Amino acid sequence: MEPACVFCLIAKGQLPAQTVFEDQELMVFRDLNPMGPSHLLVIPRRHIGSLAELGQEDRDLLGSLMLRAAEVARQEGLARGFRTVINTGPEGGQTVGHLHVHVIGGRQMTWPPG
């Protein structure tokens, strides 16, 4: 855990969040600045700065993140489709330095996204 990381503080229960799932490894909560009717963030509890920091030893964690993203999308009723996004680094649009998967749905997505 990084003491100044907002998502680490949420994972430790030191900052509030609208949590929709949590276990020992992952946490899912609603984004404070939603880009659609449904916008969830799937995070590992362990601090990982970005996707670029993952190694072979993180294969199971990455699989867990994506499977949980699909599960919460089903729970949100996003059967018609949803978008998953992992922004990586400043030029990739990452604004919080903790690996997270956006699950966005409930409206038609456009391409390119920005």
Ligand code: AMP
Contents of the next structure:
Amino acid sequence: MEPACVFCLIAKGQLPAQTVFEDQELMVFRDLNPMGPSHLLVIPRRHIGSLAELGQEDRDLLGSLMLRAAEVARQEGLARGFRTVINTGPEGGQTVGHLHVHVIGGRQMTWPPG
Ligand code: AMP
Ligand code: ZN
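Given the form predicted on its own above, I would also like to look at the protein as it appears in the form predicted together with this ligand.
Okay, now the whole complex, with that chain kicking things off.
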């Protein structure tokens, strides 16, 4: 737990969030500033700063994150498709320093992203 990390606070239940899934390993909640009709964030409960900090020992966790992303997309009814994004580091556009997978859907996505 990083005391100043907003996603750690959400994971601990110390900051409210619109939670759609949780288990011992992961949480999924709605983004405060949605970029589409559906915008969910999948996070590990354990503080991990970013994708760049993961190692071989985190293979199972990474698998869980991505499988959960697909599962919540199904639950949201995003059968026509969705966008998964992991921003990493300042140049990658990461603004919250706790690993998270964005799941965005409910509208046509474009490419390339900005
Ligand atoms: P990123 O820019 O990839 O680090 O994404 C961080 C995301 O977290 C942004 O889309 C924010 O809107 C979202 N966010 C920040 N604080 C909260 C919060 N307290 N509850 C839900 N989403 C949040
Ligand atoms: Zn954290």
